[in-house]
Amino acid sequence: MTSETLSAPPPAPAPHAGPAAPVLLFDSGVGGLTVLEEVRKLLPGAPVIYAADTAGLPYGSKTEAQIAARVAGLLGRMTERFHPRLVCIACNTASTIALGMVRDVLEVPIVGTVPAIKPAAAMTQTGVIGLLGTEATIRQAYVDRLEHEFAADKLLLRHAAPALVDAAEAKLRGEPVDCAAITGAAEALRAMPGGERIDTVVLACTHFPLLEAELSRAFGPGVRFVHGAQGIARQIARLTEGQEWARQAPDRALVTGRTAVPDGYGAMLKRYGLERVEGF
């Protein structure tokens, strides 16, 4: 699958950046693990720090000002401490709101992600596209601009599905998934005028691909899903092309607001090769 990614011409690497300098992947929770999985396929030797702002969940119900300030502040502190060669905001909500501010304050290449409306418009056969995201993402003017530029001749139906974030987090912790949240999201899109003709669904939150199998069953046959993980990974590979990599220690995860990480969370992160889990 492909996606638009938000990126700018990369500044020169920081003088202290060396082969062990990591890629910092940032998300509000575990959704960015879908990006990590794709990054590992393209850059298996890349050292990674995965940062989950679990103390800030949910992002979707916060104001734009709250999200921008929180993301910029956290990434500023993390960049100062860990000296990454590149920062990836693996979160649609944070990217559509805070990316410009983060680029203003950090002197490292930044990769963000936005809803994959462009590839969805190319995929649809019926001309009707569903978009599932957080409340904050679906109301952004940036999404309006993407729709105008790439899907002006399509019908784009948006639905805020914040419960899917909790469902994805629960699934990765090995807990029961809230099936009602999944069927409810599908039914809400189908119930909109024209919704019965949806054949392509944009998963506009990095958490949601974790539930693609469940969403596929809820929507039924003939519906395809598009999200940004592969596109983000390709952009990271492009911006780091030719650089040396040297993983000198196991990859780690940072979890905000915790001094102790629950066993289920730690075990889940280790399945993604994040051997060390630390509070931040």
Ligand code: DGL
Contents of the next structure:
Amino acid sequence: MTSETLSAPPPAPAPHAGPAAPVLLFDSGVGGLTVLEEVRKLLPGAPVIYAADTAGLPYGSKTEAQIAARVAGLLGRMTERFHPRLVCIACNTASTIALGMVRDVLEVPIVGTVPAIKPAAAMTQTGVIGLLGTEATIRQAYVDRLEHEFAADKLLLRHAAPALVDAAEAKLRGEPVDCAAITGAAEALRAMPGGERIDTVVLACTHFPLLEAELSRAFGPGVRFVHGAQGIARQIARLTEGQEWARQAPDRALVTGRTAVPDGYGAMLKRYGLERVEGF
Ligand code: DGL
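The structure above corresponds to the form predicted alone; please provide the structure of the form predicted together with this ligand.
Now the full complex is given, and it begins with the chain already shown.
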């Protein structure tokens, strides 16, 4: 089952941020790759470290305290070790819970990922928006605030779809996608009062855009999907505008709590330009 062993620990980082200072993208698993894909389009020369807290996956079923502790602890240690010029929390669950706290403690620009309710409210014609996220994300006050601020005159129907996280992870490992997870998520939203009028669905978990084609088939024609990856990439580009980039070594991925990675994982990461996988 496991064949690709991890390479040696990284060398000591440079003591100050320079053109080689990376952008650090952080998620619990492969979801943040949907953000990385957009970052690559805008900033192809940017050195990137992609960090997946695979030992903590899934975040969605954890408590707020557990998530906040993991995210703040890991990002603190990673920032100290790798001196990124910017950190992106490419995870809705972690961002809606811990973004403010992490910003308070780390002296590095932090870009978060929050449910794309604002663009969805601008897009919907029927006034009914579906939102798919993790269990932890959909109960956050952060999401309530976004709803009140941007979609007060719309109907926002939230559904927790943790099985989609597993399905996205499996898909990127090259395994078959669990069709029941996809249709189950669509049917659950459709079954809510008003759900038959949904024309826009917020993919409020960075894993879910990896399943957009499957979700689109399940919802049928007339439903559009919206997520934050492009906006986040634009925000990263804006915050680093005018900075020099110099990739001095191939980009890498960090995974937590593993001594070996599953078959196919390394090859999949290479498709995103992450040439090495290291334990953290
Ligand atoms: N990708 C994460 C998000 O955007 C969460 C997946 C999980 O760990 O449950 O919410």
